[in-house]
Structure formats: C-alpha cells, structure tokens
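Form predicted on its own, single chain, as structure tokens, below.
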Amino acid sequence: MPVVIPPADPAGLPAPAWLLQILLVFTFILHIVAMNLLAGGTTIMAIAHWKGKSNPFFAALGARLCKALPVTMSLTITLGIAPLLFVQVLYGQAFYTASILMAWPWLLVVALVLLAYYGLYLVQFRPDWLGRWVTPIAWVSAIFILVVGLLYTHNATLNLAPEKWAQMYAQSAAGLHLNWSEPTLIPRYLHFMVAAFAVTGLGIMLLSLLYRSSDSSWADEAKRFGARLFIGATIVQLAVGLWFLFSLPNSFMQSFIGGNTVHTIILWAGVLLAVLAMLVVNRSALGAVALTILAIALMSVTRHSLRGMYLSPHLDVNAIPVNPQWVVFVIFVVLLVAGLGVVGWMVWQFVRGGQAEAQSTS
C-alpha cells in the first residue's frame, strides 16, 4: 500500500523551522525533567506507603513525597504544553494522523491524568478520610501515570511510521489502533520510565536537604536511599538504552555508532555524563543533578535527530512555507520567560515551605 501523507497546513510556519525546532527541544527538556520526577515519584510514593506500615523511614518518605507530587504533576502538565504545540506546528501531518488512528486510547489520556491528579490530592490532603485506602489510591495514581506514558509512546512511534497509516486506516477507522508491532515500542518506553526512577533518586536526595537540620537521621537515610536508587536505575537505564539503540533500523543505529560524527558524539557524550553522575552522586548531589540535566539535554537532542531520520523520506519541515508572525512570536517568548519565572517562584516557595515545616516539626 502506498505511503499517504496529509498535506501541510496551508498557513505555513509562524517562524523559521530551525527556530521552532530549537524551542521544541528546549521546552521538551523542561517537560521531561518534571515528567521524570512525576512518573518515578508516584511509584516510589506508592511503594513507600506500602512499606511504611512497618518501616518509619518509608512512612516519612511517603508522607513527604505526597506533598511534592501534586506540584510536580502541575509542572509536568504546564511544561508539556509548549513542546506539544511545537510538535503540532512542525509535524502536524504526522501527529494528527497518529492521534486519529489511536483516537480513543489517546482521549483516554485526559481521563487518566485527571484521575491520577485527584488521587494525588486525596493522598496528600485526605489521608485520614481515605484510611486504609491511601496505599491503593497511591498505586492507582502511579499506574495511571505509567499507562499515560505508554500511550504517549504509542503515539510517538505511530508519528514516525507513515508507511503504516494507510493500512491501519483501511483495516479500521474506529480509532482503536495501537502500535504493539513496533520493535522499538517497549525499549523506548522503558528508556523513559527507568530514567524517571534515576531522576527521582536525585529528587529524594534534594528533598533530604530540607530535613538535614531538623531530622538528620532521616535525611541521611534518604540521601543514601536516593543515591542507591539513582545508581541502580542508571545502570539499568544504560542496558535499556543499548536495547533501544540496537532495536532501531540498522541505518539509524549506524548513525549513532560512528556513521554520523555529530550524532555519535552527542549520544555518547550523554552516556558519559550519566556515568560521571553515578561517580559523583555520593559526594555531591547537586553535581550529579547538573550532570544528569546535561545528559537529559543531549539525549533530547538525540531523540529529535532520530525523529528526523524516521520522517525525512516523507516529511521535510524545512520545505514548509514560512509566513512569519513575529508579533505573536515575541508575545510567546515574553510569556515563556514570565511563565518560567513563575515556575521558578513556585518551586522556591515549595522549598521554603518545606524548610519551614521541617523546622516546625523539629
């Protein structure tokens, strides 16, 4: 069956493609950091509530994580809007086609996010009312967030498979297609989810700093637990990353192992930074955080390059006409900077509140 590609938006691009791609990658990095903390944090919180019935350390960890996670959920959603919009502008022909093919599972994402969000608020603000249902509700929120990640992975891989679209639609127009036949689906999904636990380990180490003066014994144990979680998850992540790499089509894989110098350097520099973060994490949590964020940035660039490899035979964003809307673009940049400032202020207020609470309970 021939590959059928929908036509590009006749309105064209509101700014040059290269600029939109830079903003796509930049805003995706912001989103993915928050998403990692959310996906890993909700699962660790659920585990902590379960183990906290017999372990005071995990009881305190679960209680302290549940106060951070609704904020993290808000940041994940807010910071995810911009990269999603840039994907729609640049790759709308692929994004909307994939979304239509899996329409009902894709719409389910909204319900799952809302229910997970409500669950996190219930666990934080109504633990006495929930009683013995605190742990099950925490697990439901964690599972729903993990399922949302899987549905996003289905959409992302369908985005990159124009050769499947016409055949899928011919088979059924009911909007129930998923992409289970894609060999990169599971390693791609695990590549994101395992990384989430590594980043969460660093988040727990940073959380321990708030309680260093008021609850030093718990803070020390939290630091050790976070470091172990980070190192263990990063080791698993390296293995999953190799699985993902070698599941790619051969020509794409070769680009990252010497076939393309730039792609190879960016990918393996990211791997090296992750290894360095493991080596320094016990001596400097902040150093490990900085190295990990740089690794995430390089991996995000690699992800964007891989998308171009998949779509280049069918879609060329640089060929889409550009009809600049600079006034709108300037407004966007101003609002982006202001929004990031607000997000930074929110995080700072959360940290100050955590410090005040820790001191009041000391």
Given for the second form:
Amino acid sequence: MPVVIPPADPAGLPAPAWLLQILLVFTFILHIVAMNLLAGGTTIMAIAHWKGKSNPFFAALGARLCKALPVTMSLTITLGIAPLLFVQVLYGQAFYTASILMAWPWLLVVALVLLAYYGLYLVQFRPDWLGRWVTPIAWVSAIFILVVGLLYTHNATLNLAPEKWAQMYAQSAAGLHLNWSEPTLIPRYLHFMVAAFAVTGLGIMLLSLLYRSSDSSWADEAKRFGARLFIGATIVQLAVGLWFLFSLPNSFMQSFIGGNTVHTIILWAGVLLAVLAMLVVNRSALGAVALTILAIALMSVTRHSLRGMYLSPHLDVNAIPVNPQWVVFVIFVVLLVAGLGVVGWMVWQFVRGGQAEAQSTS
Amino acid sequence: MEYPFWDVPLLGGGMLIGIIAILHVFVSHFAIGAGLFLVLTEIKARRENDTALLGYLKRHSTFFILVVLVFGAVSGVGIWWAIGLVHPSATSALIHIFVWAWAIEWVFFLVELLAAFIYYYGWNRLSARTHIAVGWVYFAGAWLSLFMINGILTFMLTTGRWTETRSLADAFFNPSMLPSLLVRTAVTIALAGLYALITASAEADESLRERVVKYASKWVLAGISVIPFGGIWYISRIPDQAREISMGGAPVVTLFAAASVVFSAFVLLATLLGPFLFPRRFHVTFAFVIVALGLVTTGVTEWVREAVRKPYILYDYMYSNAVRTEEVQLVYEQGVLGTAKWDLLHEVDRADLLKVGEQVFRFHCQSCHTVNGFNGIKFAVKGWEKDFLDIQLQNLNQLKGYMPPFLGNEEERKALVEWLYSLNNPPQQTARR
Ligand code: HEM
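Provide the structure of the form predicted in complex with its partner chain, given the form predicted on its own shown above.
Whole complex next, starting from this chain.
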C-alpha cells in the first residue's frame, strides 16, 4: 500500500508555524489540566457516592465534588476547542484523515460527552429524585468520560500513523476503524488517566481549603486524602511512564534517553518536578500544584516533540507557506487579554460575594 | 479529492450534519436571545420590586443553563466534528481562511460561558447591580460570538470579493453578512420568547403565569416581525443563481422555501392567537406545539440555506464534491480518479467497469447523493437507459443547475454509466434474461 497524505491547505498559515505550535501546546495544557480534574474528579465522585453510604467523609466528598464538576466539564470542552482549532490549522492533513477513518467512534465522543454532562447535572440537581440511582448514574458519567479519553488516544495515535491510513481505508470506508494495533495505545492512555487521579488529588486538596472554616475536620481529612491520592497515583505514574517510553519505536525512545539533549532534558525535568511535587505535597499544597502544572507543561512539550518525530517523514509544518495576518492576530490578543480581564472581574465578584454571604450567615 | 470519503449509508453525510446543525441552531440562537431576555426582565423585576417575577427568572435560568450550556455547547462541537468528517476540504478551507476569526470567536465564547455560570450561581451571591452587569457580559459575549460565526457562515454562500482579493476582511465582511446578522438576531429574540413560553406556562402561580406568558409572547412577536425585512434584504444580497434555485429553479428547494415562510407565519399566528390574546388559558402543551413549529421553521430554513448554495460548498471557490474551481481544468485532464488521492482500487480491479464506476461515484457524487437512501441515486436514475445516462452526465451542470459539471474523462464516464445502470438492472439478472 502506498502512503497517502493529503496536501496542505492552499490558504497556508496565518502566522509562522512556531507561533501556532506554541498556541497549540499552551491551550492543550489548559485543556488537559481541566480534563484531569474532570476524569479523575468524576470517578472519585462516583466512588465517594458509593462509599458514602457508610462513611460520612466520603458522603460529603461526593456531594462537594459534584457541585464543581459541571463547571469543570464545561471548561474541559471550551478549553479543548482552542487546541482543536490549532491542531486543524497545523496538522489538518493528519487530523481529518485519521478522524474519518474512525468516524463513528469519533462522533460517539460528542454523544458521550453530552450524556456524561447531563449525568453530572442529574446527580447534582436531582439526587432525591434519583434515589438509589445516584451512584449508578455517577458511574455512567465517569465511565463515559474515561471512554472519551480512550477514543481521544485512539485518534491522537492514529493521527501519527500515516503509514496505516491507506491500508485501513482500502479495507473499509465506513469509518469504523480504531487503532488497537498501536503498541503505545494503552500505556499512552493510562499515562493520561493516571495523571487525572494525581491532579484530582491536588484538586481535592484545594477544595478542602474552601471548607477550612465551615467544616474543619472534614477539610483536614480531605487534605490528607487528596495528598495520598496524589502520591499514590504519581508513584503508579512513574511505572506507566516508563512503560510508555519503552513502547515507543526504538529511535524515538533513544532520543529521550540521551540521543537528543533537549528532548531528554525536557522529559526528565518533567519527571523530576513530579517527584519533587510528591515530596512537598504534605507541606504545601500550592507548591505541589505549581510543580505539577510545570511538570504537565513539560510533558505536553514532550508529547509535541513526539508528534514531530512520528510525522517528520510525511509532513512538515515548516514547509507550509505563511501568509501572516498580524493585524487580526493583534486584535485576537487584545480581545483575549480584555476577555480574561472581564472573566477575572466576574470571578472576583463571585468569590467576594461568597465571602460576604458566609459572613452574613455566620 | 484530497481526503478519504466517509461512506454514511442511507442518511448520507449531509443529512447527518443537517440533523446536528438544526438542533444546534435552534438552541444556540435561544442562548443568545435568552441572555437579553434574562437581563432586561431582571431589570424590570427589580425596578418594580416584583419578587414573583424574580423567582420565575431564577427557575428559568436553571432551564437556560441546562439547555444552553450543555446541549448548546456540545452540539456546537458536534457540528464541527461532523463537517470535518463529511467535508474535510471545505472545513479545512474555513479553518485556514478564518483562523484568527475562530480564535476571536473562542474568546467571546469563553467569556459568555463563564458569565453564564456566574450569573446562574450568583443569584444570591452577587449584588443586584453586579448580577445585572454579569448578565450584560453574558449577552455581549453571546451576541459577539454570533457576530463572528455569522461572518464565517455567510461567507460560504457569498464569498464576494474574497475570490479575487483573498483578504480576510473581504471574506468576513461579505455581502450577506449584515442582513444575515439582522435575521439571526431577530431569531434569537423570537426564540428567547418561545422558550420562555415553556417555562412560563409551567409556573404554578396563576397570575404570574398569565403575566409572563403574555410578556414572553411579545418577544416572539417582536422577533418574528423583523425577520421578513431582514429576509428580503438577505435574499437581495445572495448570488442570482441561489435566488433562482429557491424561486422555481429547483422545485423541491422552492417548496421548502415556501414552507419556511408558511411555518414562520404559523408561529406568528399561533403566538398571536394563543399566548398573546389568551394568556390565561395558555397551556404547556400549546407551548410545545409552538416550539415544535419553530423547530420545523428552523429546519426548513436551514435546509434551504444549504440547498441554494449548490453546486458549491464555498461559492465560486469549491464545489460540493470538494473540487476547487481553479482545479477544474486539472481534473478534466487527469480524470476524477487520477486526482482523487484516496482511490485505492487494486490494479486488477481497474479493468472492471462497475468497480471503476463505483469509485467515480464515491469521489465525485457521493458527497451529495447516497446510493439508495437520502437523495439516493438509484431512484433518481430508475428507468434511464445507458444513452440517456451518458447524455445527462455530459451536461450535468446545464441540465441541473444545482449540480457541478461532471469532470471525469470519457472512460470514467462510461464506467459510471455502467455502474449507474447496474443499480436498477443487476448484471446477473440481465445476463440471464
Ligand atoms: C470528557 C471529555 C474529554 C476528555 C476525557 C478528553 C481527553 C483527552 C485526552 C486524554 C487527550 C490526549 C490524547 C492523547 O494524546 O493520547 C485529549 C486531547 C485533545 N482534546 Fe480532549 N478530552 C475531552 C473533551 C474534549 C473536547 C470536547 C474537545 C474539543 C472541543 C477536546 C479537544 C482536544 C484536542 C484538540 C486534543 C488534542 C490536541 C493535540 O493533538 O495536540 N477534548 N483529550
């Protein structure tokens, strides 16, 4: 079978490829942090509802997580739209092709997200009406979200495998393929999902801060639970990460263990930061959060370098002609800053209002 | 041409997009108008110290976030998914021409979304003034998202001067952009009222119900009465051929265009004769009937909007089957299969006319036709003899103005004729006879 690659879009790029790549990786980091809180949070919420029948700590954890999850879902989706834009701008040739090959499962993502989202609201708004169905519904949402993640990894890895496309398409044009034959599929997926639990651990620690004064014994326990979850998941992550590394094609793996200095430093600096975060988490939750976000950022850069390695024989974003549109780009940046300012103002008002409310009721 | 073609049986990809898009349009326009509805009504309620009305607004806003933030947002992503799968080349073109316009739209959307959450969770937390301000932020963000997306969508039908200048400004501020913005804004107002009729009619307090029903019906009437003016302005701005298609050129499209007008009139009449004149007797069932009429109106109108763009997917730039106008000559010379990158037919099958014909159909026709489902080709060519099929193919764009020219070479045309003929006259059967 030949390797068939669609040509780049004749419109070219509206800014140099490096700028678009920075935007892609940056917005991807935002998306993936939100996704981590969503996937881990929903699963822990389901577990907490189940355990909460006999354990008041978990009952409260379930209820409190549940309030935060719809917003998290919304942020995951919205922060996913930006990388979705940039990935199509830069790698549309791979993205559309891989997505078409797995069209139905890919479309299923949308349906699953919709149902999982309504599930979260049902659990939050109508627990009495649901009765004993609360826990099952929470599980359905959690499982749907975990499946969405898996479909994402199918898509992401299929994006990186142009040599498979023609064979698959010749077999069937019905859009029912998946990428099960990919050796990195499972470790890559687990790498994201184990991270989800670690980040959720930190999220629960932050959540506990909100209840420091109103429910201090719960807050203490939540803090300890979050730290344990973070440390446990991160230890597992070290193993999963190594598995992922060793499942990569040999030449790629080599470049991460000394073959390429920059790639090696970025990857292992990320690992180091995660280990440091484990060490400080019991002393400073915020310190661990900062270290972990940095670690995720470095890992996302590594993920991006890996994409370059897979695709470089087939397509090169630096060869796409650039027709810069700086004026509109500046408008975008100005609006983004203004928009974030407005968002900051609203969130500040909201937090202030919450404090005022707490004071007036106490 | 450049991307693999996804074969959606029976329904066809276009229909798949249509289903998602119509539901999304119906909800997303509500999302915008509801922003205005919530703030203005909140201002009114607070000014008149009307706690009952405020109570209704809180309940309405729950309904609002469940419909808008969940279904609206996710179905919007769904359209993007679907068009990328069904029309990858055109989606790629829209993405690449409008990168920063999309990015700006995303900023507005982000602001809109967070404002919605804070508005909703802030009923008791924020001061009245701040709460109203957040409501305005929501509406501004939502309407500005519409402003952005409207510029991109109208470009598809009225590419205007962009085809020569290739400038983003020309693409965005295209001929039908403003009239379409007016129509869509009017639709948002009407839909805000329409959805409010549902929640209002479910209110328990009778006098409140009557008041809000009447009030909401005025929003519907106000929105609808602007639509005809915007509509006429819009129609005056679209390409001549598109206008002809909707006014007699293609009977089905004309029928749907008429249906769009008729159903809008039904919504108007039903609102006038129901909630507006008799708010006291208004029942939730009737609310759903009006909403259903509204959905049908949206459906047929969107369908017409899509249909009149034929034979293009991006006017004067790309045909529905992903052939760019500037590539017509090339395809003509190299053939459909010579230029279709994903024609992976095995060498031994190249001698089989039926297999070649099927491939030609897939890459040149199937973006609009299914084989035996929606717009199915099997029924369209029933009873046609080979000679007739051949003549039709040679003059496709002249005989049917809404179809692109057939660009295959002679061999491909013969193969397609054989394959089309075989659909209604299976080869074994003919051989046996
Ligand atoms: C429940 C919802 C979601 C989950 C669990 C999820 C999970 C993930 C995961 C695990 C990846 C990484 C895949 C890999 O590299 O192997 C990913 C990537 C991505 N996600 Fe999400 N996602 C969700 C929703 C969304 C939505 C709704 C969008 C778009 C609107 C989106 C946009 C993206 C994009 C564009 C990437 C890839 C970026 C790139 O290739 O650089 N995600 N997501």
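Keep in mind it's a predicted model, so treat the numbers as computed, not measured. Take the two forms, find the largest set of C-alpha atoms that superpose within 1.5 Å, and that set is the rigid core. Positions refer to the first chain, counted from 1.
> If you line up the core, does residue 339 shift 2 angstroms or more at its C-alpha between these two forms?
The answer is yes, as the C-alpha of residue 339 shifts between these two forms by 2 Å or more after core alignment.
> Comparing between these two forms on the rigid core: C-alpha of residue 55 shifted by 2 Å or more?
Comparing the forms between these two forms, which are aligned on their rigid core, residue 55 does not shift its C-alpha by 2 Å or more.
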